[in-house]
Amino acid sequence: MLSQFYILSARGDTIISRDFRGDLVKGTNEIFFRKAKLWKGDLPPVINLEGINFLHLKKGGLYLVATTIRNVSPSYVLDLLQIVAKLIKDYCGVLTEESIRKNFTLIYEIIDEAIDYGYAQSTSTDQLRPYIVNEAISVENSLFTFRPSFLSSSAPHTAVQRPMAGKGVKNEIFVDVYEKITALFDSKGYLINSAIDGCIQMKSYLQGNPQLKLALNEDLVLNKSGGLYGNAALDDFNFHEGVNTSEFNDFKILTINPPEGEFIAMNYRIKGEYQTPFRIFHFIDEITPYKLDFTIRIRALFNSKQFGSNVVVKFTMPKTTTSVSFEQLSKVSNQKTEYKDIEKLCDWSVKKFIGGSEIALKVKTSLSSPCSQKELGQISMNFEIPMYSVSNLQIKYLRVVEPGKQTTPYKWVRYITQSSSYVCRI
């Protein structure tokens, strides 16, 4: 169980603080923040400082911290912190320093209902609803709005950032099939590691929480390693509490009792090969031992109706690099190149990368002393492809089961593919 809970801003201000059990010294937030600030790299989420256990989540630059002196279950505490984050997001619309400061009485209300004396109590948005009396002050159009990584920039996320209890709530539901892909190519361009980690994420504003039926494509193959092209074959998967899977094995239908607000109905993973959306080619021309020409070509292998957005390509130059100049070899517009000398990092970005097209860049490099090619490291790509699913998992239909409802809810189904780690070794 938790002893204390607090939310710290990135600068270390305590925005929210609650002591549940009074069994710990005050000022533990300072102990925590001092450590977090001085830590090299990322502070581990579970850590023992001065005999006190600190468990924390980092969300949108904020620290959600729990302390305890008992040998608790770390997964219980982390899940509970996650739930608190979700509740705040459901009620305030977004989880940012501003929204918390503006709604702090509401947030104390939420915390008091969700956690009593350090134990999880009412943890779902609808269970909490009757006990929450404050109304959310929504923070809109903020420049610094935290956008959850699962929402595509190309989707209407302002709607999804609405507080749950706000006035004029529409009867609607958002469904995202969200896939994060991993690909690793060796220096010859062969795919040596690949995986898809996907989830079906929902955010429900449905009135009266009706039961839903969600059908996936019937040719979906379950529990099969390898897999054929064209057929989605899932290696393993798990489900949210409110999902009934009795019809899943035979008919690929999930019966869902959607809780209010955001939840992940299903997680799945696929290892093995898939049609990678981008191919990366690279050549190194050693003109003299002190001059290198490094050329990269990237081809988008998907349909020309689709496009990759916010494509960023990164690679580091050798430590002995003295100067770098770029030459764009393709006519694709909205390209940007940048070289950061301190980290020897090249940054090449393309706003919109249409399917079937190709982009290329030549990097002319001067060196102060010769280097081995190893120092070039790797090329990594970040991107997002809206309305594209690498795995071929599809949503056939989404139905509201309860008959006799006058209004049909609005349903928004989106597919998003995003890079998790898309790397080519040199």
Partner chain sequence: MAGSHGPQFFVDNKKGEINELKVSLKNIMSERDNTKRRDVIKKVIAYMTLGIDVSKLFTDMVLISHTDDIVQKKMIYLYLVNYVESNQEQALMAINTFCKDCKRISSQNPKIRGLALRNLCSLRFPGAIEYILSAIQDGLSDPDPYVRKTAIIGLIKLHKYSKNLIVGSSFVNTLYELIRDIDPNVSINAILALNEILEEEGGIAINRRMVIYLLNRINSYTEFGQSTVFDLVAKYEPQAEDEMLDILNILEEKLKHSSGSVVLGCIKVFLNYTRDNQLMIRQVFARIQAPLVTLFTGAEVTGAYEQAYCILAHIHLIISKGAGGIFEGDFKSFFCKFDEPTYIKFMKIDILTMIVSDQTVEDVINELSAYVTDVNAEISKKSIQAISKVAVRIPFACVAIVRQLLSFLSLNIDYVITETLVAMKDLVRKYRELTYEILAEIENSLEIASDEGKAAIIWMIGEFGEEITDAPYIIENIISNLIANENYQITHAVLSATVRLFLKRAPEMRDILSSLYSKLISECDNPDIMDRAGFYYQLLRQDPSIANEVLNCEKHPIQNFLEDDCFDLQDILTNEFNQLSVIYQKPAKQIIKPKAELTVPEPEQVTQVVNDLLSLDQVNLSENAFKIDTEFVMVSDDFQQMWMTVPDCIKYENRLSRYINIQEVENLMASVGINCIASGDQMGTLKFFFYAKDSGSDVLFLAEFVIVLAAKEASLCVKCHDKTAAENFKRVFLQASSSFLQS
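How about the form predicted alone, since we already have the form predicted in complex with the partner chain?
Single chain only below; no partners, no other molecules.
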């Protein structure tokens, strides 16, 4: 059972606060935020301060915090916080400080219906709808700048961020195929270990919640039984409770009874070999015992019509480093380099990395004393590739099944590949 729930801004302002049981003193939000600001690195999701259990999630720069003095299951509370975040996003469109401030009456209504005296009650969008009377005030999220090429002028790029209820809701559905890559390369650039964690996430604005048929590519291999290299081969997968999988094994078709709001229709995991989007090569030249030249080359292996956005490469220099200078060996625009002397960390960022191209950077290093090449830290990459599926999993079609009715709702599909842990050893 929860004692309190509140939402804090990145500055520590309390935007939403609800005391369910009255068994804790006021000011626990200040105790939590003070600890969060002083903590080095990421604050653990569960901490105990002054005999109070604090459990939190960080979403969109906001802290969603629950407190209790009782011995509750951490996974239960964190899952409840995740559900509350989803409910707010479903009803307000986006989960940002501005949307919460403009819809605070609606959010208090959601919290009071979802949680009673610290216990979870109705936690689905469908269950809450009859009891929610306030309408959301739409807020456009200026941080969402990526506009998929398939979206026409009739559907703005912020359409997926509209509230579930209110004026101007169209009969449409959005499908996102998210994939996160984990890859480890050896010092010669060969792949040692790799995995893909993916999901098919849907947000439905369909009137009457009609049944859907979603078909995946027919060459999809389940449990890697007899698959060919290059085919999408799933090792593990699971489905939302509203998904009927009777046609999945034979025809790769999912029959979906979509709930209102955002939900994950399918989770999947792929292990083993696949075509990674980037290859990393590095070279070390010892000019003198006190000078090193460290060169990194990164090649994009995907199609030239696609691009990696916000690519960030990080690596550490030896502890005896006294000075660092950078030389960009490629003519790609929007490159930035930075050296943080205290951490001995080099940051190399590329705003837009076109597929099929190559970027290179030479790092000239001066040392106070000789060092081993092993003192150079591993190279890590963070990136996002819009409209690209590294697993080759594709959505063949998405149809609305309504007996006796011929409807043509708007259907939008996009693919997003992101790095989870993309590391090359030196």
